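The chain below stands alone, shown as structure tokens; this is the form predicted on its own.
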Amino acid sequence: MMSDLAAASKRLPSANELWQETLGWHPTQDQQAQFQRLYEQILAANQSLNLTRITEPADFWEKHLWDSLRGIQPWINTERSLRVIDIGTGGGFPGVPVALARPDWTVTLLDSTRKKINFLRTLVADLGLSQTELLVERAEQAGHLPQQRGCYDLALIRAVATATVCAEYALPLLKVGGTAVLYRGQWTTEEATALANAAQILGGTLDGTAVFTTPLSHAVRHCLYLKKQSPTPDAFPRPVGIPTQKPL
């Protein structure tokens, strides 16, 4: 099995007819440059951080840098910069590779340990990501923050919750119109019917769902948006450790 650091003297695929195909945008020599740095920094802090299992450069390039940036497709090529939150970011995803492909947005990283925070520091300052922001904090109470609760167009979270816990940590840190993106792998009409409660006591909705198939190992995925509609009662979300306990 190839070692890390041999994984990382390998190239990530370019892929642009792909990028285009798929998300109509593909990255600049600079940004598939960046692309290329993240994938060497996240695999030499991979030894000490676990990061990832994914090191394989067609692989990273699929699970990682594709399927951060498919979530944000409606707005990939928006004129407008929106601010957005990273909910749970870990080794940086999709943050990091959102901030790469749109520089001009503000991206907010959270994660709870303070020693991935420290890493992904130390990578966005390499990666000239001056308009990224790191914060160490449970999304709990990042939610109750008056310099967070409602103030981001778009809140990201992967690969974190439950469909409903997420729900509960995104929606408080939306504006009224903004939109929580959702990363999920298989999904099924009960899970969406207890989504759609979750949100509604939440002050949103459940406003689309979109299937499918990630381009080369043909797995098929879904990215479920939530529009919030109202502000979120004050009572939300619940102290640490009660949305996983006592889901809506």
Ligand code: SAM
Given for the second form:
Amino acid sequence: MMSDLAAASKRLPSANELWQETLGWHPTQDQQAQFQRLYEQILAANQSLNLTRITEPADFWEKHLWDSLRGIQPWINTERSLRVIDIGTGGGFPGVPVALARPDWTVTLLDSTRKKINFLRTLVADLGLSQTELLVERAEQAGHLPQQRGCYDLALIRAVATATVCAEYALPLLKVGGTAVLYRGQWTTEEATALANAAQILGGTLDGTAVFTTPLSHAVRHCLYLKKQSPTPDAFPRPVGIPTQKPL
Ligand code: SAM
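What about the form predicted in complex with S-adenosylmethionine, after the form predicted on its own?
Time for the whole complex; same chain goes first.
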């Protein structure tokens, strides 16, 4: 385990001007302290749980904190209190930074790996995130649970599967009018065509694509926004494993 002293010596950049310039939002001092606490908890748990390879402070700030919040930038200052699900949350990204930025939102962290959700249960209690819910489930099964299907304003999904598979996991969970946010690295027109086609089958449309460079390392990334226009047909998501074996 990393000692408290070692973790404390790794300070995240506060970067308030960069937050404000890039997202039109910046964390309060309390939120900065929570980001630091999140970082220290992830580093400590990483030894046994293998949560992330991104451990240096500037990398963690950019690739986990900033990247997580870049995806929800269109809503970050909304007055509405949204219901959000993070599908395949792993070590809690993008869902935990989102819950810290908007503690008034209800955020569900979903992952099929029980030990990751057990860690996140301790983490969210430590961070005082009372509006965060945890769910150990496959996305293919969660999409058919009455208390999950059609319930969310936003479904976030990063580094889980190909874009069409992500669409099949995410769209059933949304309310009509809700948006799925697919966090991607590189992005091609072939992928865009396949995604638009899959979205249509699932009751959605490709509503927008954000192309941006990350603020420190200047890497190109994409966020795809799928809007749910009508209820997803009952057959979707298909049974466990089928979305990846036979992508739409
Ligand atoms: N989203 C996090 C991030 O960007 O750092 C974690 C990404 S990790 C590479 C993928 C995660 O998705 C793993 O924790 C895995 O257990 C989860 N996962 C993959 N397929 C899933 C499914 N069908 N249902 C639920 N979770 C899934």
